[in-house]
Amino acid sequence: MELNEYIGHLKYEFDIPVSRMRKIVREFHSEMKKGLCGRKSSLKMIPTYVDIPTGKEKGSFLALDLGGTNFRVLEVKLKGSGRTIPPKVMKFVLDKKRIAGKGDKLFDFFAGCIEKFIKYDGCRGPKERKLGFTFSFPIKQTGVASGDLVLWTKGFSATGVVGKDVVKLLEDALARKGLDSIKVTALANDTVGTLIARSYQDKDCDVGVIIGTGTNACYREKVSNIKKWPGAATPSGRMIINIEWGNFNKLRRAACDIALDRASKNPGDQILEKMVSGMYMGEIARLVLADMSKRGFLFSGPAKKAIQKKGVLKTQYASEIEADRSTGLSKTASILKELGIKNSTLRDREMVRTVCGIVSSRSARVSASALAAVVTKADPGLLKKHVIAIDGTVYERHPTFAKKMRRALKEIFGKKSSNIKIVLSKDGSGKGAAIIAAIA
């Protein structure tokens, strides 16, 4: 196979034309409906027990926002009328030892961070404080403030947590720290928090999306359509559904997708996430480049060995390479040197940038297809205005992702795509958990 033939085949494997995007929408709808009925589906469609806020909620609330290895403790003050005071925030980082260790030690660490926030950040308030817990992993919600972890994602593997109520684990850890006065009154996914935070000030917001290290979405659904829901209807007749869309599996995969999945900690799971999210995009590009190198299309000498190392090409690097417009792609050359790939040729660098662009384009178009399905589940004719609250490093920081995603939506809907307004809701997940605590 010649290089031009290889690139043509690669583009074909990764291409998602409008016909395939529409097919994804149809299959996504089918999985959504099955999930809402409690039938076997790749989409869990988890009821969250809450709907959007009224905007009148007031008070001071704490929040623990766990989205990945970086997490935050916040104090959020709600003023009513959709207004908030900028929150106080402390950021923390989890190391590999904690995310792969014992679960009780992990939750002890969270409790210690909350204690540090209260002690050192001048956080004042009533003796009993309400806390909203944003827990951005698949959970089976059993109440507004209770839910069992279904499985770890994003590289987490702490023992003794899967199948357990994560709120109970956090409350036990708080008790061990002597922080019994803190009551966890709400549990939410980061997408739910993002939707709630935006809808507090914008009633047209009905979908929340995260496209970062991981990816997921939620939306408002009629309670009458949630056939597996055993409880009574909410006052509004609607409820936010946590889709867990990262597990959607009705997608055509390339050879590198299959290889990545087999080498992952959760083979067979999170298929959409492994095509879309920041945790995997760089590795997909690396697998393609490694294959090209083996075939003699790319690099020479020690560089061939460097690109074979798993995880060496982070998504951040792939993003910077795609954005490179420097003379001779000198920025790309510097990045490749950091990865151990020295003396790359201009042709090498151009190929690397091409591959990074192909990977991000597919990611954006898969994301747009899933979003199109979510919006049209509630509004098949796309007759109303819909505000989509999006957060996550890929959507926010990737140089072309947001533009590619919007272009794909226009291909699917034409002029009606103007009824979809995408708003970056930065750091909304923690604020949203605090608002849910206020609702609760």
Given for the second form:
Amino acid sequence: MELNEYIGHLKYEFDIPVSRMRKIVREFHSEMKKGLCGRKSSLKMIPTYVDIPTGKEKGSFLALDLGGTNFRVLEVKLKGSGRTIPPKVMKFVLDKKRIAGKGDKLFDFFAGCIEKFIKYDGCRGPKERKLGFTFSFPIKQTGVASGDLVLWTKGFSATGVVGKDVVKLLEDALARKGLDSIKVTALANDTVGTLIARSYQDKDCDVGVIIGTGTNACYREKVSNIKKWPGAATPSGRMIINIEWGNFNKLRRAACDIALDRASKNPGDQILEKMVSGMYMGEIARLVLADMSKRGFLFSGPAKKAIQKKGVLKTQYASEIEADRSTGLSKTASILKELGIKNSTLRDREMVRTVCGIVSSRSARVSASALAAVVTKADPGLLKKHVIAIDGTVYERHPTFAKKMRRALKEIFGKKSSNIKIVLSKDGSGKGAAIIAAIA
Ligand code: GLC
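The structure above corresponds to the form predicted alone; please give the structure of the form predicted together with alpha-D-glucopyranose next.
Everything in the complex follows now, all chains and molecules, and the chain you saw is the first one.
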């Protein structure tokens, strides 16, 4: 195959024209409906037991916000009337040993971090404190403050947690530290936290999205549409559904997607997430580049070996390369040097940048299609205004992603796309869990 032919094929494999986006919307709707009925579906459609807050919730709450390897403990003060005081925050990082070790040890570590936080905060004592727990993994919720881990995603594999109630695991760990006065009164997914935090101040907000290490969304659904829901209706008649959209699998995959999935910790799962999120975008680009290099289209000498190494091209690097406007792509040259690719030619670098762009375009267009499906589930004609609270490193920091996603929405909806207002809602996930703790 000639290079031109190869690039043509690559573009075809990754291209998502508007007709395909519309097809994704239709299939997404069908999976959503099946998931709501409790039928087999790639979308879990998890009822969260809560709806958006009134904005009048008040008080001081702790939150543990676990999104991935970075997590935070915070204290959130809700003033009522939709306002909060900027929270006190402590950040922590989980190392590989912890995410792949014993579950008990992982939760002991969380409890230890909470202990550190309250010592610093000076609020240790017999006084009961309520804590909202943001746990950003697929949880089968069994109550506002209980739920079992269905499976790990985003590279986590700690043992003894799948199938267990994560709130109980956290409370047991807190008790082992003598912190029984802390009661976990809310369990939330990060998308739910993000939606709740935004809707505390903005009543038009009805969707929460995360596009970061992982990706997912939640939205408000009529309880009467949640056929699998055995309980009573909420006062508003609506409930937030955690879609777990990362697992959507009605997507055409390219050869590198299949290779990436096979080499992952959770083959067969999280197909959309593996095309979209920050944990995988760089690796997809790397797999393409490695294939090109093998075919003799790219790199020479030791560079050929360096690009074969799994994980060398982090999404952050791919983002910086896509943003590179320096003469001779010198910034790209120095990034590649860091990866062990010392002798790239300008043509190599241009090719690398093109591939990074192809990968991020597909990611943005798949995300836009999924978002279009979520918004039109409740409002097929897109007649109302919808505020989408969004967070995550890819949406926030990638140089072209947000723009490409907006453009794709415009292709799908035309002028009506102005009814979709996407607002970056930073750090809402923890705050949202605290608000749920207040509702509960
Ligand atoms: C993964 C998790 C999901 C979370 C998302 C974003 O997809 O399964 O629960 O919301 O990452 O962090």
